[in-house]
Structure formats: C-alpha cells, structure tokens
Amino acid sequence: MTVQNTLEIPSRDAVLDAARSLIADHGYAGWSMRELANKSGLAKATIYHHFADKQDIYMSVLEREIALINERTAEAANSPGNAIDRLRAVIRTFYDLQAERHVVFMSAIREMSHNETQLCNLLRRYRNDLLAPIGQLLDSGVRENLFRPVNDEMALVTIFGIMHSFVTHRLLIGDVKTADELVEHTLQMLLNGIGNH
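Structure of this chain only, please, in the form predicted alone.
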C-alpha cells in the first residue's frame, strides 16, 4: 500500500464522521460543503477527491450506518445461548443502535421522498447481510425445538416490521417504556403473539 492510499482512508472517514455530525445537528439540507470542510479539517478539494457531491456523502454516511447495524446484528445473532437468548440479543442490539444513532435514522425517513430510489437500492444491497444471520438463528431455534417451522422470509419481515415500528414510534412520538420493557415486549409478541394459548 502506498503512502497516499494509507492517508485516503482516514481522510474519507474524517469526512463521513463530520458529515454524520452535521446531519445529526442540521439534517441533510442544513449544512454546506464549506461547513463540512471546516468540521472535518480537510480542504474542499480533498472532500471532492473522495466524493462526487453532497448527495454522495449523505448516501455514504447512510451506507456506513447500515454496515454497522449489519455487523452488530450479526454479532448478536451469533452470541452465546439458545435461539431465544440470541433473538433477545438481536432485538436489544437493534433498539440500542437506533437509540444511539437515531438522528441519522430520522434524517433518512425525512429524506425518503427525495432519495427513494437511492435509499431503496442501498437497503437492497445490504439486505441479505442483515437477514442471513437472523435466518440462521431462526433455523437453529427450530432445530432446538424452541421455534415452530415458519417461512423464514415472512418471519424476518415480521421481526423487522415490529422493530422498525417501535423505533419509528419512539422517535416520532416518544415512549415511556424502558429499553428492557421494549425488548421483552417485542420478544414476547414474536414468540407468543396475542393469542390465548
């Protein structure tokens, strides 16, 4: 690796770190490339060396956030314990990440109408990386006789549908539930539904 290549990654990361902070404080539209240069400590020419424009930076911030969510979710899905313990860890990780990084998540919701095609393509690209470890967890739960056999695709859509709904509700409306209550409620809804068994 050349000296130039070793310097490119830190400067690219500095741009993304600064952009994430600006998005958190001002949303997508509320900052300029000049502010990004000041916040990152890099010249605008250096920023344009890595990114085509502001939209490219924004999508790169979202891509990095999604990659982090995928990585931590996969770690949770492969954590010690039985399938229920691991499912609980996945739910906890997902909620913790959204609480920790909610501003970028909210920005993506607000920008959806302007960037729908790009955001959908980004989500499609990372979808399998997110879903595969949880699908394996579900299969493990069936083998452990903890879960009944279900259509993995539909189960995964249900799990993330419930979690995304709670996250969106908490971010937009607010909620008094603690993280522990939310995790356990979600887990019980997934395992037992609302039927009187």
The other form holds:
Number of protein chains: 4
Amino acid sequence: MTVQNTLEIPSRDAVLDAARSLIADHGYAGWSMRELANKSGLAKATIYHHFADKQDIYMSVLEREIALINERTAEAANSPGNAIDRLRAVIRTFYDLQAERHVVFMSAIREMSHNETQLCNLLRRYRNDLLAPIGQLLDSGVRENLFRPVNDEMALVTIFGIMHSFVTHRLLIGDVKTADELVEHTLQMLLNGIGNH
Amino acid sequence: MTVQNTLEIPSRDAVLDAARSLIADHGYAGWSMRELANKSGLAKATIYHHFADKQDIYMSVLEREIALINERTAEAANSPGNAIDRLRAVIRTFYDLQAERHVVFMSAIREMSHNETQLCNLLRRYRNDLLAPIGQLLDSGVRENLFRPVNDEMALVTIFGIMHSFVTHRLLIGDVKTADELVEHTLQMLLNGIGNH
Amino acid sequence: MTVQNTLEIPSRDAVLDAARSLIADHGYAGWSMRELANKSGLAKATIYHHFADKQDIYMSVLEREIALINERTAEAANSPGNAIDRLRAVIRTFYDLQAERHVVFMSAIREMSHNETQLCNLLRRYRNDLLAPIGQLLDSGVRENLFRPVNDEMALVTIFGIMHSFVTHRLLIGDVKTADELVEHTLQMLLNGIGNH
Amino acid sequence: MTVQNTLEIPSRDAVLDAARSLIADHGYAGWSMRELANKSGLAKATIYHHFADKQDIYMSVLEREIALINERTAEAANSPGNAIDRLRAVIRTFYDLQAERHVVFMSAIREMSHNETQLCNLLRRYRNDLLAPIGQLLDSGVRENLFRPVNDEMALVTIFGIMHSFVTHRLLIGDVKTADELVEHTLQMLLNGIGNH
DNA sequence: CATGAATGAGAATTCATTCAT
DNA sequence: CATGAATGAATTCTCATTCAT
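Having gone through the form predicted alone, I am curious about the other one (the form predicted together with the DNA); can you provide its structure?
Below is the whole assembly, all chains and molecules, this chain first.
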C-alpha cells in the first residue's frame, strides 16, 4: 500500500515538492512565499489556488512526509526475520529516509517549540501511529527472549531519540561512518545500553 | 565557580534575558527586535548599541546558556558517589535545567539545520566540552565494573539523544511523571537498553 | 523618432516620473522610498514589485533621461544649416532640456564621486554616444573653415563643461538673462575663447 | 596671509580632517556621524562639543576648503609673468588642489541642488571672492593685448566650467594625460575656443 | 487554472542627536 | 573636555495575502 493522494494535481505537487526542500533547508519561518513561487515555477497567486495559506502548505508537507516515514517504518517493523533483524530494519529505514530526503521530519520536531496546536497534534499522531507497529515488534521480541519487557512508549522515545541524535551528530561532525556501521552502533546502544550486565 | 561575565552591563543583560525567553518560546526566526525591545524595556536602537545584529544576540544567548549547561553537567559528572550515582546526577541536572529555563539550548539544536557555520561551531564546542567530563565518568564506571567499555563519543550522543527525546516527549504529551521517575526511566534505558541479557 | 519604452506599464512609469522629480530636487541620497511612494501614488511595496531596489530606480531614471538628452542633442547636431548654426542648436537644446525638466542629468554627474561602477559606466556611455554626432559636427565645421581642428574629445568636454557651468551659475545666481542671450554668450566663449586673435 | 583658525583645538581639527575625507568620498548625505566618529577617533558625543550639528560640520569643512582654494587661486592670479602665464598658474593650481585633496569643493557644487540657502550663499561667496583676482587678471590681459575684452563673470564661469569638466572627465575615463598636458589643453581651449579666426 | 499588480503591516537596521556622568 | 548609554524617528526592504483579469 503506497501513499495515496486523493487528487494528483501536478502543480499542487510541484508546490509540495518545492516546499519540502525549503522546509528541509530552512525550517518553517526561514523561507518565503516568494522563494516557494520561484522554486515551484508557479506564480505566488497560483499557490493560493491550491493552499489556504503558508501554514496549510507547511502542514500538508509534514503530513505527507510523516505518512511516508510511518508507513516505511511499519513495513520495516513487519519485515521477515527475528525481532532484532526487524529492529535493525527499522533503524536502517530511518537513516535511509533521512539521508534520502526526509530531514523535513526533523524540522517538525524542531519547530514544535512554537507550541502551535496543529503542529503538536500532528506530531502526537506521528508517535501514536508508530506505537502500534513498534509495540508489536517489541512484544514479539520479548516472546522470542531477545528483548526484556519495557514500557512501549519509553522504548519508542528512546529508539527515536537515539536515532535523532545520531543524525544530528552526523550532520554536525560530518561523520564518515558507513550506513552499516551507523546502524550497528545504534543497535548496540539500543540493545545493551552502557551498563555492565 | 559560577558563570562569570567579564563585564556586567545591566541593560546588556536585560537584553540577553529577554532574548533567552523569546528564543525559548519561538526559536531563532520567530521573534522580532520590536518584541525584544518591549520585553527588555529598552528602545530598539539601544539594543543595537550593545549588539551588532540579531545574530549576535542569538549567539550571545546561546553561548551563555551552553556555558551554563556544560558547567553544571561537568559538576554533576564529578559529584561524589559511584559512576551510576554520578550519571544519575548528570541526568537530573539536565532535566532540571530544561525545566528551570534552559529550553533555549534545545532550540539551538533545532535551528542547526540552517547550517550556519557559527552556530555549528558553537554546538561542536558544546559537545567537545562535554566529552572530557562524561568520558571520565564513563571510564571510572568501567573501572568500577558498572559500565561496559563503549566508545565515549557514541555514548555521549546516546545519552543526550535519549534525554532530548524525553524532554521533547514530555513537552508534547504533557507527561505527568515526576522528575524522579523520569530520571530513573532514563537511567534504566541508558544502562540496560532494551535487550535481554 | 522619440524615446521608445519597449513596455509601457503605467504604474512603473508613474514611479519613474516621481523619481525623476525627486532626483532633480534632491540627488540620489536625498529622498526616501516613502516620499517616492507618496509622490507616485503607489504603496511602497508596489514600487518593489516593479524595481529591485532604490539603485535600480535611480539607474532607470538616469537611463531614460540620458537617452533623451543624447537623442535630442544628436538631432540638433544634425539639423540643417552650417556648423555654427548646428552648434547653436545643440547649445539651445541643452539649455531647453535643463530648463524644461532634465536637471536630473546634472545630478548624475554630481553623484559620480560615489564612484559606483554602474553609474560611471552609464556616464561613460553618455559621453561615448555623444562623441559621434558632436564629432561629425566639428569635422564638418572644420571643412567649412568655421572651426579650427581640435581633438573631438577635448572639445566635447569643453562644450559640455561650459554649458554645465552656465546652468549651475544660473541656478545659483538666479540670472535673468534670456535664453537667447545665454546661448549666444556660450557660443561666443566656445568659438573664440577669451584670447585675442 | 594664510588661512587663520581663530582657535586651534586639536580634536576639532581631527573632526574636520576626517569630515573632509568623508565628504570628498561620499558627498553630504553619504556618510554618518558614526563613521565620522570612527574616522576621527573621537566619540560621537564629543563631536557635538565642537560642532552644533552635522550641517555645521559640513559647512565648516567647506568654508575651510573654499578659503584655501580662493586664497591659492588669488595667489596664482597675482603671480609674476604676463597674463597668460598667470592664467596658466591659475589652471595649474586648480588641478593641483583637486589632485592633492580638495575634491571636496566639487562635492559642494554637486550638493548645491539641495538648494539649501546656507550652501548657496557659501558658493556665491566663493564665486564673488574669485571675481576680483580673476577680473584683474583678465583686465591686465586685455591691457597686454593678450585677451580680448569679455564680461568678467562670463569668463569666470567659463574658466571654472572647463576645469571642472576636465576633472570630472579625468575621474570618469581615468585619463593618463600628464598634469602639464592637461593644463595646456585647458589653456588652449580657453584662449582660442574652437572657432577658426 | 493561472497570474501580474497591488498592499498594509512589519521586518531589521541606521540616523542624528541628547544627557548623565 | 570627553564619553557610554540611550532614543524617536526614519531608513530600505520583505512579508503573507488579495483581487481583477
């Protein structure tokens, strides 16, 4: 099942694509409708045919991106193999998406401080949607004796916190680790923590 | 030893205090010099007497905040007790600072995507400054047989990634966990991960 | 043949007309976009819809004025009559244009000290464009035994230098000489100098 | 008789020197009190101890410069030799002063369009002061049968018009003529005009 | 479906100037 | 004689948005 746009209007998509790129580069406030018009190849006024206002564009982009992240993550969480294999797949998917294009989603978290209700709701839904597949992954891991039983939500927060941090660190430091190494490091930390057992 | 401003100009500090609050609420771009003038009680032009431009204010605030975070964290990392006690103190300190006032520091990470050299340099320094005390904490933990040997930098990224994520999650969900519970959850995840050992 | 704007946008021209008047009165730096907006009857933001910035407006005005001056001067230089008649026509044209509206062009020379490349280029082009018709006028005057052979460029500089000076002097002193008298005085000086032959 | 400052206050002169340089580069409106403070090495507030306002500084600079130009020109007009020699000396002096430092005086003419009474008065005085020595030079030239009799004022306007124009032309084109050549060209034009006698 | 033209509100920044010390 | 601090008014320019065509 792929992401489904109810209506595929080419110029509408051109706007969303251009906006995704701008948001990824500059967050919410850091780009203007003028830039969006230039980048999308449409006139400013035309954009207002497709979207109510800037906020609407921002939300539409996020919606699309988060839908994609959640869908791919759920797929990875349900991939074949044991729980650790599937957790590895989830991590791999996250890093791939970030590398590929979806830094936008990080931007959403960043802007969250604005505390705008709509944005917070979106992010809550994002976490909620992930809770089910990740929860199932964790539960089956426990049944397979691979994971110890932990609170699903805490684990979710931990998993994505570590992954975010590694992505940020990589951007900041320009780390040259291969994708595989990055995935294994994350998995190690996630599975064993730093304690001596 | 507390943070020491070489020169304490009252109105300069009034600007920095007002700016900290605005940055905490709205990030970098989300506030105007007009608002800052109102909040600080000074005229717009007066602010430019003390700072070169908006970027200068932003950086000065961050500098101060990060200095404080790093200083407090280093203190906690060197507090009495075994390695786990001291790690607990570090975590506690981080959450306290965030709760108290220092959400600003999160904002820095958020805005990092702007990829402005100055900001990135600041964040790099922040991580570098933390590497020594946290590294010592980890090493002594290994010597006490409490921690397993892990790469210091990876551990640092993991520790702060988890803490960030919990702070964000708390803001988003409005979690009612007590501070103590939050600290223990974090410590659990950090020490044991989710794996079954 | 008159000045021909490839595209005649009414409000763009309103801006140029208002700007011409302001530049004539106050030079480059001595007027503000607010005044221009008031004078042109458009909103400030609308002006920026038509022009990139203040410099762009300034240059566009100059371009138009200088084109007009050069065109009219060339016409006069090619008018019927002997070389002296035609020189008289050139002088007459210059004074008429200044009196009519085109003090702006003087302003350009004044502001030249700013040494901005764009402005200098414009002025160089202005001189170059005049060199051909004035050169022909001088040459034919020599053939008619009315002028002595002189370097074209030196003569051009001299002619316009004297005319500029008389315009300035008139503005300063409020001279009441008739236009005809002014033209004849200029012609006398130009033809005979002050030497005794 | 040399230029006489009633009181020689060192910091006052520092301001005037800095202002002269700024005016030469940027005209009246193109520099700020901040720049003047930097350049003069004094605090902005200190400048206001010595001068009433910006206009006062501008006028004081002009006053000083024009006094110098007039004094030197009068000296040259009264130098030994016949009338043509002395005219040559006047021209030479003008070009030397411009080259040396006194482009400021050109700036005054430029800004004249502002039509501020004070400035116009200054420039009128400048012309009036020159009228006597130049008039005498012309008269003696007539008596020596070197010049033909012309109206003094017209001649003054012509002489300075041509010189201005050559200075401007030189700045614009970056002409590499030697000072001597420039002087002789000017003299030629001035004496003989372009007519065939 | 598309757009050029238009705009009020507001952005950051600079201005010449004043005043307490 | 000197200055750091302060400011109201003004600067250029950008913003998201609307509307007639």
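Since the structure is predicted, the reported quantities are computational estimates derived from the model, not experimental observations. Superpose the two forms; the largest set of C-alphas matching within 1.5 Å is the rigid core. Positions refer to the first chain, counted from 1.
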* Asked: Looking at how the rigid parts shift between the two forms, which one of Ala76, Leu22, Leu138, Val61 is at the hinge?
  -> Val61
* Rotation (degrees) of the smaller of two rigid parts between the two forms, from C-alpha fits -> 24
* So, with the core fitted, how far does Ser40 move at its Cα between the two forms, in angstrom? -> 5.5
* Structure fact -> The CA shift of His50 between the two forms, rigid core aligned, in angstrom, is 3.6
